[in-house]
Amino acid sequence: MTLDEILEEIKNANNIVLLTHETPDGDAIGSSLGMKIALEKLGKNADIIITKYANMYSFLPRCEEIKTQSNIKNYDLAISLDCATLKRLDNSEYFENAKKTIVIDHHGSNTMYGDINYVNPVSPACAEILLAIFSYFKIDVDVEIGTCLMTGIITDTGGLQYPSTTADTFEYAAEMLRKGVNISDICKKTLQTQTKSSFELSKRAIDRIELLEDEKVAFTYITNKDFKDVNAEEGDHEGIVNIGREIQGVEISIFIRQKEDEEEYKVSMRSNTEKINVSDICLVFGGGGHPRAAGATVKGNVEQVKEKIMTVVDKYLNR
């Protein structure tokens, strides 16, 4: 049984590192912190190593304990959370150098890159998988763990609105409410609050929205200059991709943002229909994700990236 194997590896490890994907979202941060606190209940200390993350998640319990690097080069156990591929894993060297590796994830595009892989693509969030795992391990999910994991569930389901939300998701949410987790506060902080810089970025992105392919595709972008102009920080771009999907008739929303390497753009896609699997589109560019939400990285300037993406999108829209 995979869960028994995971528990055995945890018990055998003297030092553990928790890792997640680059530019982590609420599920990545929440799952990492929830796992750290849960491991402590098993008598294990674990390091979370994340290069940088959005300030909006600073309300999460134990967030101040996240490290940007570690003096330990070879951990006994590395656990990857909410990351589909080794290529996307932040600080992947700690994973590659560990004696044993475990992957816990919910992406259908996961490449099974760990020694032990526990992947459930039906789950709407990695955090929901962890709730089931902790139940199996008989770990008490207190308010701290519950707040972390509900943040993952809330952000990956759009506040329990996305089609990936299941009956189990609502049951977990009800259980967390009974535990004292303030779900409405999590929703407000993660989904309903913007920094001024985030608001300014959104304005620029809205001004640039193009409706393509008979208005079935919404496309927009922001650049490094935009980030500098409005003094934006990590995470201030979150949610911009959802603006396009709210336009009536739009089947695919595409948002690209310039990376530090100015000749690359991070692509985020959202689908409004079951017939368009944006994960398949992003896989063409070495990315992936979920049928309704996926991402990739594409080289070029804005027009070049748009042309590359739309060439592939056109085939999916018209097949």
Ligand code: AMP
Second form
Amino acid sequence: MTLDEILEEIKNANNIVLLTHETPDGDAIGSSLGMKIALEKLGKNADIIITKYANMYSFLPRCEEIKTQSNIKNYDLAISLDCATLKRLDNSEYFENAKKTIVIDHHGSNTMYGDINYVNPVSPACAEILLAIFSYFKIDVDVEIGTCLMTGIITDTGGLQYPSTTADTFEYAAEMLRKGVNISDICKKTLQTQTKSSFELSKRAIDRIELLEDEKVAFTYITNKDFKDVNAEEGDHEGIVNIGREIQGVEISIFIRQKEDEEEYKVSMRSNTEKINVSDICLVFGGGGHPRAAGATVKGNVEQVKEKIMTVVDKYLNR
Ligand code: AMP
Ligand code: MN
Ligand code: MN
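Having gone through the form predicted on its own, I am curious about the other one (the form predicted in complex with ligand AMP); can you provide its structure?
Below is the entire complex, every chain and molecule, led by the chain shown above.
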């Protein structure tokens, strides 16, 4: 059984590194911190290495221990959390140089790039997979671990609302609530609070929303100039893609934002319907994700990127 092998590798390792995807979200950071604290309960210290993350997650227990680099080059064990491909893994050199590697994830598009891969594409969050694993390992999930993992679940399910949410998710949430995890506070801090810069970015994005394909597609964008104008920081674009999906009749919401390399845009896509799998659409551009939420990186200016995406979207809408 894979989980026994994972436990064996953890027990055999003297040093462990935890890695996750670039521009980490609540599931990425929550899973990493939850895993770090759980490993301590097995008597193991682990380093989390994340280049940068949004300030909104600074309420998470032990986040001050997150490192941006490490002196250890060849870890005994590297564990990748919530990341579909090696390309998207932040600080992937630590993964590539590790003696043993494990991938734990919930993306259907996962490429199984670890020595051991534990991927459950029907799980709504990597954090929920960890809850199941910790239960199997008989690790006591305390309030700290629970807060980290519920943050992952809440951010990936939009507050237990997306169709990916299962009966298990509610059962885990109930169990965590009983343990003292403040679910309402997590929702408030991650889903119902935005920085002023983020609010200003949203205003610009709303102004530019175009409804395409018989108003079935909402499209909008943000440039580096916008980021600069409003003094935006890491994570301030978070949530903009959801604005378009709330418009009646919209089946796909598309939000693109300019990357540091001016010639490239990060595409975020959300589907409102079972009929359209945006992960398949993003796969065409070398990206991926989940049926209802996916992303990719596409080269060009706004018009060129829009054109490229809409050619593929048109095919999926009119099949
Ligand atoms: P985002 O639109 O960035 O919030 O991403 C939505 C979902 O798609 C998340 O689960 C991401 O992990 C996944 N995703 C985003 N971009 C990519 C990519 N380039 N390759 C694979 N998965 C991605
Ligand atoms: Mn994620
Ligand atoms: Mn996730």
